[in-house]
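The chain below stands alone and is given as structure tokens, in the form predicted alone.
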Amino acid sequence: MKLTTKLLAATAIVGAGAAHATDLEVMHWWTSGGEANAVSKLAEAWDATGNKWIDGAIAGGGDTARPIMVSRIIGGDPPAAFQFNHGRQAEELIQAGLLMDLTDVAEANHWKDIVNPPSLLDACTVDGKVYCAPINIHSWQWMWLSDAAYAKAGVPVPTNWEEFAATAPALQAAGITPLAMGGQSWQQNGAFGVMALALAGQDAWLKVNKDKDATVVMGPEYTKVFEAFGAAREFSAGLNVQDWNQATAAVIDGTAGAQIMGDWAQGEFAMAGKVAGTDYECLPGLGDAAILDTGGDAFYFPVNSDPAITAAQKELAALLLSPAVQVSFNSAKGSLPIRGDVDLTTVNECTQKGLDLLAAGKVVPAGTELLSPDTVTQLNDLMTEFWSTPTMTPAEVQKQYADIIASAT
């Protein structure tokens, strides 16, 4: 979404409109079963302080929620806090002076010393000022596989992408869709990003996403990725679902063999009572390149005219990074904490794999930190067009992808 200079200049910031200073409306797009459970941990922690969490959940994911949130803010009726992915999504709101400077909170609570990796706090920092509170590390770089589906098909659970592709016919013969994929554009583009990092390699991925090198998109490393993505499109035939958690549910009930989705899928497995290593398996980097992209979620706090609400906003920002909240929220969400000094000895083996990769420094920035929202939207649209158009070839989408990267900022 573009915010025009004229519109921003005409915007008047008014009070948040809460019933009293400690009632804070918090907007987010966490509405699946696992996500709602995780949000409840935040609400419980805030309410326990004597304040009140007013939940402003918006169904439909970030693509639906972000324009609504922005409209509220520029329309003079901002919530007290809202969730974005930390990175470049809030650039224009910050430039327009609509978001609160949290530098004093960050310094008082030593965020620079506790946030790991440092890139997460860097993604909240503009011109030396901190504008958001990072709350977790989410990585797209996972494939989730159903033990029951592979047992029914009579083949071993794959350990990498190549094995997955080789076993796909056996699943199809057993009436199982090999790859669960929802109909939202961010899902297709996100899955492609996972495949690109795993199959093209870190160097090529960084040249494309960080350096905006379109020649690499047209090179042999990425040609392999686009061809694999074309095969993935065929593997998903037969399962018609829209939301990501509906695709996850297909893996949970064994009607699909696998899903490429971020670690937030773990919240759905947990809510269904499924056990990692017994009911489902997880492959970071598709089993080919065990690495995490360290994106995630952060909370931003719009400027308002009520000093009491401003004080409460800063109190909430500090609470989000407290050790107890970090443990309770991330354990439910399936994500990793942004601080390494908390006790996570009870996490499952998939979360432990993520922690081990984080400790080993096997990380790259998330695409949302490297690409502008406009570029991400263009790529989302392109990849969903490819996914829903069987006549569109991998070579055709590769050329269009290169054109978008060439003009990216």
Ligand code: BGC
Given for the second form:
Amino acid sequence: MKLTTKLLAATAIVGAGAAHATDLEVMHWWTSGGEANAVSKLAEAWDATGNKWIDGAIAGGGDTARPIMVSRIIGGDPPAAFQFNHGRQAEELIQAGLLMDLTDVAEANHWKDIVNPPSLLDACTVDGKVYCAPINIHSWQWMWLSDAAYAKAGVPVPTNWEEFAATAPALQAAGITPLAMGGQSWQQNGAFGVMALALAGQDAWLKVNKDKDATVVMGPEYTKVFEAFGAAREFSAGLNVQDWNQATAAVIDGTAGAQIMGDWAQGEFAMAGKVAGTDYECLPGLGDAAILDTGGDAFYFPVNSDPAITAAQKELAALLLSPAVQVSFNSAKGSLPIRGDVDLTTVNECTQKGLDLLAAGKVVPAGTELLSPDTVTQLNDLMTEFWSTPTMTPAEVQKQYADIIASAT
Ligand code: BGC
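Could I see the form predicted together with this ligand next, after the form predicted alone?
Shown next: the complete complex, the earlier chain at its head.
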């Protein structure tokens, strides 16, 4: 073959893949083993279009990553796309006009008809315009338990919070930390939120988080929760870890009995080759009130003056909701797809429990949809202070929690 013919053939192949191959930098905080595996599915799908995924992973969790992303955006050096939890975290960036309006992509791809539950698209919508591409449903409302740890302690694996608390001394006697808790404030406040929904019930939880009713924080249902949270602090003594996935690793290797953490923990069990129902168990709503919050992740796209990049951003937004990407990403991530018309081919029993709750409508909005980032930060700070200050009583933290809710918007 002559050189020119070879070149023409190569051009044709490249051309078929991507008329305008574009590099897009995508920022996110998915750095644990399971998370990195899941994000690689997105990168592979994007690269397969002939474009290129430039990975902008930030270690240290969402609280570390989000300010870095915001400073890149307001500093005039935005990534092409970034992960946030859908809901109120992007409110200020949208108001400042820094994020792209994706309404045309949403309409062309019928997101209104496919996104389920509709609250996920609502959480991306401001003044009738769509600003994000929701990619998954993640719920916080889970406890993960180690079969090996309970076998070693000689007690059955608990099926609810009360059994968990009653068997905690048997684990401690066997040298096992009953509750694995990482050191970052979002983990402690997140676990409290799970306990509140499970132990105080949906009505009380919604009155606090949605209606911002501080009298409910001071009432009898929440009093129970603050006391249980005090007990949880005792149950976590002896295991000093920082990151959420280090706490999950302690459950995986049986040095801890359980962890209260969102369903992204499943990605870690999967990477370690652990099987739900054999090596580990899962209790939605701590086994007391099986309700999921429908939080999760969404991608936002900063405004860009380069039309080629703008077109590629829109192409990526559409791709993220495509059936194939929904299946490959969510299967690896431990999350549920945002569209009801795809099958996660083989789901384990924990994911199946989540899908059943979703189908039965046993859901509440996520805290990130109901509370402003400022309120969440105040609650994070308070709950971590309580966690690391053994002399601080449940009654003290309850009062301060009520004050924050009273002034929340
Ligand atoms: C995100 C998850 C992520 C988790 C831990 C959550 O805010 O929604 O996708 O796995 O943080 O990094």
